[in-house]
Structure formats: C-alpha cells, structure tokens
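Consider the single chain below, provided in structure tokens and representing the form predicted alone.
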Amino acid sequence: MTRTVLDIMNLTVNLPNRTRILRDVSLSLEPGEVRALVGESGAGKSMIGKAVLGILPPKVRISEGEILLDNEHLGAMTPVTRRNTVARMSALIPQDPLTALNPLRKIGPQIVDPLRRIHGWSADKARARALELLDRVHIRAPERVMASYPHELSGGMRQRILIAAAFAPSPRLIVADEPTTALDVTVQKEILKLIRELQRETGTAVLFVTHDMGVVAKISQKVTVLFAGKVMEDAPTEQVFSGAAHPYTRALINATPSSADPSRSFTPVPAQLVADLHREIAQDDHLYMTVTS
C-alpha cells in the first residue's frame, strides 16, 4: 500500500464568529502526484494550503478535522514541533514573487540561508545545492543573480528563483499557491513547465492552487474542486474533462476559453447554479451552527 504524503480529513476552518471558510474537507496527496484545487476567487483554495502550512490568518482557526503530513498527526503537534516538522517537510511557492522575496537582501543568503537554518546543512553545500537549482530552472549567470537584489531582476527570474528555493531541499510536499497567476501567458507556459519537469524528478508531491482550469489540465493528475470553501468534485484530472460529475465542474470548463476553437463564445457559470450552491451551503451552515450551539 503506497504511504501518502498529505492526508486532510474531514477539514473545517472557522472565523471567531464560527462562520465556516472550508466545510468538512478531505483529500490525500501521494508521493510524486499533483493535485490541483480550482474554484473561483474565495473558494478556499489558499486556506487549504495554509492550513497544511501552518500559516492561516490571525484568529482563523481549525475547528475540526485532521491533517497528516507524511504519516504524522500536525495537530497532535506542539506549535514549535509543528512549525518544524512542516518546514522540513514541506515547502511553498507563493502567487507573487516580488513581495515573497525580502528587497533588502540579495538572492543568495535568501535560499542559503533557510538550507542551512532548516536542514542543517553547511554554508558550501547550500550554496552549491542553490546554484545548481538556479540552473537548472534556467537562470542565466547564476553566480550574477545569487548576488542581486530582487528589484534587478525579472517577474519570470524572481519566480524561478523562488521555484528553486522551494525544490532545493527536495521536500515531500510543495504548495504552489497560484504561482503562474502575476506573468504573461509566455512565462506561465514555461513555469509550468520548470514546475512539472522538477517535480517529476524529485517526485515530489504538489498540491497546485489555481483559478485556471486549462492549468489544471496542463499539470495535474487529480483534481478537487471547491465552491465557497466545500468540495464539489474530487477525481483524476482526465475524468474530470472528459465527463465531471457536477454541473458546477462543467459549468467552471465551460466558461474556459478555448484556444483550439477561438470562436466559441464566452459562458459564465450560470447565475440560478451559483444561487442554488449557496442556499444548500447555508443550509448546512445553519445547521452546523445548531449543532455547535
């Protein structure tokens, strides 16, 4: 039986006023395998990865379900154990690259020194695992860019780099939080591209956060798809574009435009579908509050 890597069971993630952002969410992840969570904006899609991560917002709390990363329970955990293992363990690439690096230091010391602080490596070995990362993600001149402050360099370097920094550790999972979402469509095929390549290598699981459902079809093998923090669908990638389940799944494909047919027209996801939606989630909502009462 293959060990997974990440196991969410029966996840719910509250406000102080208990209003509900996931609803009773569970997924699994397995070694070498990427999963995507698509929805639209506010779906929940980055609270996911938070939560794995140990990063929700201030006074956001888990108020049921469990997370196992690589077998071991994260909740069972002292928050010092906890904030370690998961930064052992794991890894993220985040949506914005220009705000993710500090524009106060050089490139260098900023995928050096997490190598060293972390994973208790040595300044020599981290710098070489840092340049040979550098170039393999294509950076020119890597020595050149180790040595350059962020604001020198492109959307596309900065985001290779900050793919770098995430792999150069060979984690067991890696959280890309919509990371192609802030370039041109020429460097989101190649980050994607760099993304895929790496994580075939290293068979690192990713859990791949996305708006996007042509990204979804370009990298993925599974996907769940969420609606105002619930999972709608969850299945392979290829039975999801070949015959989804749910309308709302069909509806998200739908409203894709296609580059093999231009001239299809534009459907948005229809109005009365999305009403529905959340009058069944406000429903179980009022429901989940009698209850907690």
Given for the second form:
Amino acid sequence: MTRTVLDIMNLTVNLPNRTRILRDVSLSLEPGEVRALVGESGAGKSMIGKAVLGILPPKVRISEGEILLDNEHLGAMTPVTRRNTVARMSALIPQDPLTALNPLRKIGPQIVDPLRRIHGWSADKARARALELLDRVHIRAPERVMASYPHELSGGMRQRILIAAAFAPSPRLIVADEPTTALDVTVQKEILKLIRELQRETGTAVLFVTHDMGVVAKISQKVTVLFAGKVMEDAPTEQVFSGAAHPYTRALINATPSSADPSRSFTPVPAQLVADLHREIAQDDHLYMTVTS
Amino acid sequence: MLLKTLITRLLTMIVTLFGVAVVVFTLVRVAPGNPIAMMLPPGASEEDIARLTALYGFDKSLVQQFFIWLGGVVQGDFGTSITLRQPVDQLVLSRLPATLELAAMALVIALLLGGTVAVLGARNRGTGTEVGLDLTSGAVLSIPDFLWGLIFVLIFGVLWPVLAISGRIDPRIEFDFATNFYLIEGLLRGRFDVVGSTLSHMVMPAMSLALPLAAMIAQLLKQNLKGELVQDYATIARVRGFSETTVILREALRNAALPTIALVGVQFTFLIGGTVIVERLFAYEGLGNMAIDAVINRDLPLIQGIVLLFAAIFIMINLIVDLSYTLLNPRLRHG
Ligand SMILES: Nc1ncnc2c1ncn2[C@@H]1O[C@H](COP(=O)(O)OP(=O)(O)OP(=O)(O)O)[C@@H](O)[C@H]1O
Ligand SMILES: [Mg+2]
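Rather than the form predicted alone that you just supplied, could I have the structure of the form predicted in complex with the partner chain?
Shown next: the complete complex, the earlier chain at its head.
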C-alpha cells in the first residue's frame, strides 16, 4: 500500500434536509504533493478542507465516505483522538489573515501554545521553533513580532506569521484555503513563493484551494475541479493545461484573466455549459433522493 | 494622552457634580414637608419655630442658602444632619463601606454567575441546554431586585431560616472595628466569626441585587461569545486540537468580554441605585437605608450629602469602565 498523506474516498456531505454539498468526492495526496482545488464560488472547495480538518459548520454532516489521514480512518476515531490526530498531522492556512489571529493575544503565544499542545514541547523549545519559522518566512525582528499584537502588523506580515505557524509543528498536510485572495497583488506573489518554498523544503503535502487558474499552473502538480460539489476532473496539472481537459475545466482556464499577461483576452464560462452541468446534477439528485428515501 | 483624558474627565466630573448639587438642592426644597416642623413636638411656639428655622438658615433666600451650602461643601463641610445632629460627611462616610461591600459582593456574584452561564450556553450552543439557560435567564431578568429580596426572605428567612434577614452583623459578636469594612477587616484580621456573620447577613441582599445583572451578563456575553466562536482565529485553535472549552475560555472570552464591559458598567450603577430599597428591606445599615430615613425625616443636609456621594460614585464607575476598556484593548492602549 502506498503511503498517501490524504485519501478522501467517496465523500458525501449533507445538510439535514439531505441537500448534498459534496457529492461522492474522491481525491488523494502523496507526500510532498500540491493538489489544487478549483471551482466557482460555492462549489464546495472549502467544505472539503473543513471535512478533512473536522471543522464542518453545525448541521453539515458527512453522510458517506471515508477520510484517511496518513492511512488512518478519521471516521473510526473518537472525537478526541480525531482532534489530536488532525492537530498533529495537519494545519490550516486561512484566507483572511486579518481575522485569523486573535486580536487580543500577542503573536508569540498564538504560535507557541499550539506547539506545546501538539508536541508536548517545553516553552523554550516551542519558542525556539517559533522563532526559527518566523525567521524562515523572512520576518526581520522575530522577537519583537512575537511580542506584538496583530493590529500592529500589516496583512502580508500576518499571513507570513500564519504560514510560519502552520509549518511550525511539521504537519504532513496543509490545507491552504485561498491564502492569497485577501492580499495585495504584490504581496500575493511573495506569499505564494513562500508556501511553495517551505512546502518543497519540508515535503509537506498541500491541498491548495483557489479560484485562480494562473496560481494552479504555478503551484500544483495535480488539480481537482469541482462543480456543485461534484468532481468534474482530477488530473495532473500539465495535462490540464496542455489542452486535454474536461470542457468545464477548459472553460475555467479561458475564464481566468492571466495575471502574467493581462492583455490576454478571457471569456466567461459559457452559460449553456453551466446549464447542462446543472441539469446533469439535478438528474443525479433525483436519483439520489429516490434511492436513499 | 492618558493625562489629557484624565483632566478632561475630572473637569467633566466637577461640572456634573455641580449640576447634581443644584438639582438636588432645589428638589428637596420644592418637595412638600417642613423639616423644622418635624423636629419639634406638636404645639411648639411660633418663636421656637422661627429660632430653629434661623439656626438652619432656612429663613434665607434659596440662592443664598445654596451658596452657603456650596461654600461649605467646597471646604469639605457638608453641613449637619438635622435629625442625627452630626456632621453629614461623617455620617455618610461611616455608612459608605457597608454599601460598597454589598455592591462589590453583588457585582462579583453577578460576574461569576453570569459569566459561567454564558460560557455554558456558548459551549452548548444549538442544544436544548442553551435554550434552557436562555429561558432561565429571561425569567430571572423579569423579576426586579427587591422582589428577589422578598422571595429570599420568605425562603431562607422564614420557611427555612438559615440566613440572617436583618442588619449587617450579629450584634452579639464582640469586635472592635477600626473601619466600617466589616468583611474586609474580618478577613484581614483573621476573625472568621465576623466574616461568617457578615456573609450570612450579606448573601440575600447581594444575591437580590446580583441576579438581574447576572442574567443580563449571561445573555449578552453568550451572544458575544457565539459571535467570536465563528471567527477564523477560533477555527484555527480548533484545528490545533484545542477543546471547545479552551477555545471559549482562552480565545473567545476576552474578545466577547470587551463589548460586555460597557453594559456591565451602566447596569452596575443601576445596581447601586437598587441598594437603596434592598438595604431597606434587609435593614442593612448602609447608605441607601440612611437615604430613606433622611427622606422620611426631611433631613435636607443629609439627603444632599448622600445624593452627591451617589453621583460621585456613578461618575467613578464610568471612569473605571472607560479605563478598563482601554487597558483591555491593545488597539486603544497604545493609541
Ligand atoms: N454553514 C453552512 N450551512 C449550510 N450550507 C453551507 C454552509 N456553508 C456553506 N454552505 C454551502 O456549501 C456550499 C459549498 O460552500 P464552500 O464554502 O465550500 O464553497 P467554496 O467553493 O469554498 O466557495 P468560495 O470560493 O466562495 O469560498 C455552498 O453552496 C454553500 O451554500
Ligand atoms: Mg471557500
């Protein structure tokens, strides 16, 4: 058996009225791999990350399927074991660095406390590790930053702190949920580069949620394309960009304004295509309701 | 920066107190009832009345009386109580500790009780427990402090008499108080009979005052906690493996408490207002009880002194609330 970091098998996630938010989703990540998760807003990209990390919103439930972290079934664990396993194995880089740090706590403890909890390290050891990582993400005065409150730092700084905090416990998997969307364009590139560098150095697998096909090309080896909670395509990144892609994926690529070449024209996803996909999903829903009721 | 704020606040305080002085001075003289007539036995001669009226200066014009009084106040002379024949400032200051201890005890109970219920509600959000706690605090809130007092007297004073229902301390206890802070002094001097007796007298009035405030804190703090618990920083803490209770206590509570403080400040001034009637109910020898006697006896200097002191206390509470808000919020602290 190959040692996958993350293996999602036939995951279906429901609301209490059995509306499906994720439909039979499967994907996996090898160690050191970056998989991009793309799709329009509301497609369920974040929901996949949340299901893995055990932070689904209230009332949203996993109704079918399995999630394996490092070949261990999360579903078979007690809540406490699952929480500890997820904390040890994985980390989250969120979208908005402004709300992801507690405004009333200093930066230092916000990095150090989790390290102590996850690895049982001493305060000194955890602190040394935090400083090391802050230095690694090019924060110039890490000691001073540790003693600062979030509001004293810029958005880019905070996102670098969150990246440092995510990598500090040496997780095997990082879920990065649109980590650059809330940032200035210039900062975006820097942050992307940083995540890629750290990911390569440490061999951490990354599930990278994004809207931006340009980012997909830069950072990922694999792509999962999602539409209305359903996987449209799961393929190596180069294959997707060399043209051999599902029509919806191709439409997404054509619909992305290129940040590298802003003059390139882009066309919105054709309405007919979206309508066809929705019809397909509706038929599928009808079948699902009939079978499961 | 802080100094400038303090000076501004101090000036505001003086202006406010002056306003209060004018209003209370006028009101007690406009209200019906002649203090002199009440001091003398029925059938006193016109002469006697005139003499006494002149002694207390009531024969002068209102404006004259006001400035004579104010002149004294500025020098720390608040006049003499008509009924008790002692300087007003001494009387008031001797009663102040009792009311402060009672109000502080009520505040502590309200914070602990309200805070615990809020945390429990947030911890069990979306469940029947939350609904149950909401309903309970809603019901508690609908009963005012003096009614709680009556309920407590009935239960713990009459049906199941385990608590003292009247006074501040068991008069049989022999103890030479250096101050009127019975509870604090008893604690500091290790006299636990004093502490026990004081507490037994204080529990019911303090609970009566605390319950409505506790219910209000429970509701507002829980609402604020729920708002904080959906923030990204709380989610990240969960991904880090921290339990929901830890997330609430260590991450969310401080953030949720900040907007709660302003309300607690305002409500605490209401609570102090509530001491007047609750102290009366339990014959607790505090300022509020003294205020009611002063009003009944038309003891004008004493009423004026007490009202001024209450006003000063309210202003201090507001100042403390503002300062603590600034101190707890790092964004304002350095600003
Ligand atoms: N708390 C919730 N309760 C019920 N449904 C929800 C909840 N949060 C999200 N959804 C639904 O789940 C679906 C997927 O949401 P998700 O947040 O995963 O989308 P996304 O692909 O991440 O979109 P975006 O690009 O806007 O972040 C959406 O259709 C949304 O309506
Ligand atoms: Mg999302």
